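Have a look below at one chain only, the form predicted alone, in structure tokens format.
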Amino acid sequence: MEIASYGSIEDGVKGCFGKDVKITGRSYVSGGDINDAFCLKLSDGTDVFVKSNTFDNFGFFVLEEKGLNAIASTGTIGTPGLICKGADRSGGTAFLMMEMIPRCPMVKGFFSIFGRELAKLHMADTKEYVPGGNFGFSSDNYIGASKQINTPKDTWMDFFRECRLKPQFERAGRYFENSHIRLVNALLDKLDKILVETEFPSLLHRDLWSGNFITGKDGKAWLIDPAVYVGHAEADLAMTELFGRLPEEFYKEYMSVYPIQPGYRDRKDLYNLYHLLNHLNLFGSSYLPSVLGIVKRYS
């Protein structure tokens, strides 16, 4: 369901909670490199957190909103509720509000959990996400600040080639020399000799490193900071291990509910390439080395 819009964060809390709750405090929360956040106390004792842009880039939320309400629609695994979002004209600024999650323990096979609820989230139907195709979305939106192409098309070898790995390419387009052009249009032309298709498409999270789930007030893995479409699940696996592998039981309990195709370990770090390609485009040349890496393995 889609949130009220404000004019400002104090009218959001008024809206949301009341005419009479103020805000009365306010404390800064680290941990993006995009986006401002901070937790608002409010005056009838509720804590919400608010993530916060530049006026332009209210559209950013509002696609934040739409890949977590796709994600909680599904009813396999727990994401923060949304209160509600806004631009602020007069400040330049741009917000979305959440509930605050406090500190919570673990549960009990915390991982293992976390596995099978991904798992599930996977195998969850995903026709009314894709208008006109398989694999995609209903709309763009991003991965961390970089737009991200989610046109609708019937293959995921034709998604990945022309939505993904294109699009990175063609930005990154000056660091490359004339050999490794060569080599990165070789790799593009057999990526079907690479990658499989799957029966099954599914909803993505697709930023799933170990920054982009919290545990949440049932004690459980939640997922934030989405960039959802809908692609081969192993899309989303090979992103647990790009920056440092989930504990064991994450990966045995999931594959105990839905097993993955033979071969995904030759395949995950060209699903990693897209990320590695867009850290490349985002942050500068220290992450070639680990992309030609990869074009040169698979072309």
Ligand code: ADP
The other form holds:
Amino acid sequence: MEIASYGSIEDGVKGCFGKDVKITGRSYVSGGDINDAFCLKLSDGTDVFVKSNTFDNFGFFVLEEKGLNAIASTGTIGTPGLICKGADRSGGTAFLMMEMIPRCPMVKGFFSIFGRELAKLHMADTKEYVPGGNFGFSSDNYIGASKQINTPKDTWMDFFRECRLKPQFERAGRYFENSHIRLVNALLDKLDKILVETEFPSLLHRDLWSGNFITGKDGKAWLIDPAVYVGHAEADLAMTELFGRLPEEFYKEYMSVYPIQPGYRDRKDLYNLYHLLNHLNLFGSSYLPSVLGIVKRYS
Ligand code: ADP
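Next, report the structure of the form predicted in complex with the named molecule; the form predicted alone has already been given.
What follows is the entire complex, opening with the chain shown before.
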């Protein structure tokens, strides 16, 4: 369900918690890449989590809301409850307010449960999220600070080529020599020999590194900061391996619920090429050797 919009954080607090409720304290939360994040203490005893950015970034929060709502609507894995959003012209800020997740202890078997719940997310019905195709999403969104094109496509190969790799390669054009461009084109041409289709398109979190799940009040993994779209479930699994694998029980339990297709290990780095290209575009040339290594291997 869409949350209400307010003209300021204070108005949002009054609208959602009662007209007499005031903000009594504010502490910064570190760890974000893009937005300011803080915990607000309210006079009724509630703590709420707020992300804020400049006024013109309101659309960014509308899309984050949409992504969190999509995951929540599957009822498979925790996400923070959304409270309200808004844009404050006079203060020059936009914000998204949600349930504050206190640092909770993990339950026993945290990663086993996380694996099973992610598998269930990947098994949820996805038709309502991609009108007009099998893969994509009902709107474009962001991965970190980069726009993600989510135009619906009928096949995973088409989607991954046209909406994922090509736009990032085009944006990274200045880093490539002619010899690299030949390899990039060769890779794009042979994607259908490397990737496999899935009969079961999955709603993906799609930015599933360790900073994007936190321990919820039930002690289980809750997903935050998603870059959702409907795609091949393998792409989410691959991202969990980009900066080092999660504990083995996560993968074992994931596969006990949703077995992966043979050959995943041979495709994994190709999925992560998308993230490395995105890092190249956002953070610069230190990511070029990793990008070129994967391009050479698959082209
Ligand atoms: P950004 O959009 O800037 O990347 P994040 O969504 O990653 O921001 O969040 C910034 C920080 O706030 C991270 O440390 C994250 O763990 C924490 N965080 C995010 N959502 C919540 C929440 N609902 N409750 C408590 N902490 C949160």
